[in-house]
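The chain below stands alone, shown as structure tokens; this is the form predicted alone.
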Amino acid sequence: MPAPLRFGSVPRKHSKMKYERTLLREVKGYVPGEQPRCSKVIKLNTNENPYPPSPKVLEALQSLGPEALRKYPDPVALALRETCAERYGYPAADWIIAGNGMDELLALALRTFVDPGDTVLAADPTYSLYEVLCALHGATLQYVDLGPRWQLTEAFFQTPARLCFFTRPNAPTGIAASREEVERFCAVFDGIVVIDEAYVDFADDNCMDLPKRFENVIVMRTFSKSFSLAGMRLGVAVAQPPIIREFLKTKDSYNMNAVALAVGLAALQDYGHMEANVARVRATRTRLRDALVELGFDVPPSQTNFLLAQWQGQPSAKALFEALKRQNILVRYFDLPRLRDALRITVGTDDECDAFLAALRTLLQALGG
């Protein structure tokens, strides 16, 4: 059966704001990870990436004179959709739209394709700020709950829409379900596909050529995972040209700043760095999933640059979570249903795991008597 709401569905208690719009009295906005300010923290909450963008990419910032700051910045950021196009295997730039940061692009896809009061699909847990963005959108978001082992259900498939986020990998999971199930899902859907594939530089395989296939497929990416530029706020949709045009109908004028387009076309010039990087973090998250196992948690095998390990035994996930923290390590916590038991780890440094396995172990031994 498809899983309720979990966020907005229920009216927040607070006085009324004279100038409040009536759609919004029931919204919860989205809450990203904790950013904190004191640089003495281990950062394994909000999936970064532990390791620095291309050399390449601070020569492109260093070479930015004031004339691209004085000036506009190309509404339409060509010269990073044709280098876009040229990396993923599509003719021209007329299949490939940048946004300021894959959310937007996620907006934008409600904003182009879906009318208030439709519905929308979304596989349950996922990505939170698809419902956000729903509710402020005015559309209803239909949850279809994954499987015990987080796997895709019939229900999924057979559940109508407007529009589907198809979360592949899956965050908070860190699951990415099979090119067969994905294609079929396509195949069978009457509405929009937004292929989230966030963090499929990490995986084994992609979803990339299917708007060749597919009129009704969008495959998004961000830059803030595999290429280090989470701070730039640069994503991409590909999707066959038609989809394309009406998504520069609903964007913003200039919805892409100077520098922004300058560090994202250095960040694609060098993909070689990037391939290292993601290469590295791979290698670290086998180790780190190895040793929560022996530990005692149960870790889906992840495709993405954090694990999800689930937690039985005592002390609580959520009291491990709160130990972690006053010992300035950072990791996410989620208070819903199915994730209670569980922390979401960002893949780092192979130092900062280190000391984060460590951290555990003693919390473990201290706490769990």
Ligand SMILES: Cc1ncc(COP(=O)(O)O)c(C=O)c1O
Given for the second form:
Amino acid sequence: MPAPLRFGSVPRKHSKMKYERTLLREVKGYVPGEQPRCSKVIKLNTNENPYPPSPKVLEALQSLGPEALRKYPDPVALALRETCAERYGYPAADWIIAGNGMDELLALALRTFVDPGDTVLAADPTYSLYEVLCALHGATLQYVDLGPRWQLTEAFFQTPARLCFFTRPNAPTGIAASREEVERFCAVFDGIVVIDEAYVDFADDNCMDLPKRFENVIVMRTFSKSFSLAGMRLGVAVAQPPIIREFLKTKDSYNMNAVALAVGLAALQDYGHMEANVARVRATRTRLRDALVELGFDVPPSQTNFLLAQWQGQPSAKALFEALKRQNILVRYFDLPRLRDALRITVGTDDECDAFLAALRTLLQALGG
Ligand SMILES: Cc1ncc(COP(=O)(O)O)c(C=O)c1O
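The form predicted in complex with the ligand is what I need now, so please give it after the form predicted alone.
The next block holds the full complex; its first chain is the one shown before.
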């Protein structure tokens, strides 16, 4: 049986539905960050990009005629995969698979490479969806704790598993393991390594070349963060063709809709727009981090579009989170042992970050012990 869930567990007595599968009795499901209906909120809680997607994307949307909706989309997303292959330095589309968000590809990786009952490895803390996906699949997620500065430990390199979710840069810490560590891990791990690069466009380097060298490596990317397309649901995975052929067996027949295919293509063709937005976010990230450090927060250097701001003082991090929320400023709070003293703050526009900092300063003065 899978280990008990921290994020998704629900006591058996609460499970009332007569027709429920045995496996689902222990699973509550993933709880995403809040998406408020009110537009007056400063939303720094789900790592969206504060800047709009490329104008080319909007043009592609507007030029979609009724025919594109009447017909089924390309079941194998060939144009998008070819463009990705070219962009990421791969010879052809058979190195790429597209997904309805990276979340779909993460679930597909379990469906394709993990048997129920198998063990999956991840560092802790990390992206909490992995645990829910493993529970839904009947697999056991084996966590290995990160060290005191959120670094990988030797135990991570020595734990056997069928598949590993290697998140680089990691969430919610923002830290990227060194490339040497990734390469060493890929060489020793006897299973599939999914390198989750959801935030990598905000980082100094990436591992997109590793599938060329390692037959067990899958690099995954999302369009939700750097390309400002979270609402579109688009992700891609890169791996050697035999791996991609397995994915093509397990994916839904039309997993990519016609709108997402057109939008994804346009976004890739205007890569410079994404890079310019990333540069703005990185500049604001530096400014926001400096200001938080000055206020007394411990903030690991982030390679992503968010900061983990750790806070030992008064009021507690949870009280700060709640007080900010009452002022319509949303950040993320995780009620977990190692994260209870921290806020995860998405890097917004300069104005949003200034408003957040002003509110935070006032709260620390008013509520501070
Ligand atoms: C580490 C990590 N991986 C994957 C995803 C999922 O990305 P997508 O929006 O493409 O499903 C997220 C989203 O927040 C994430 O934080």
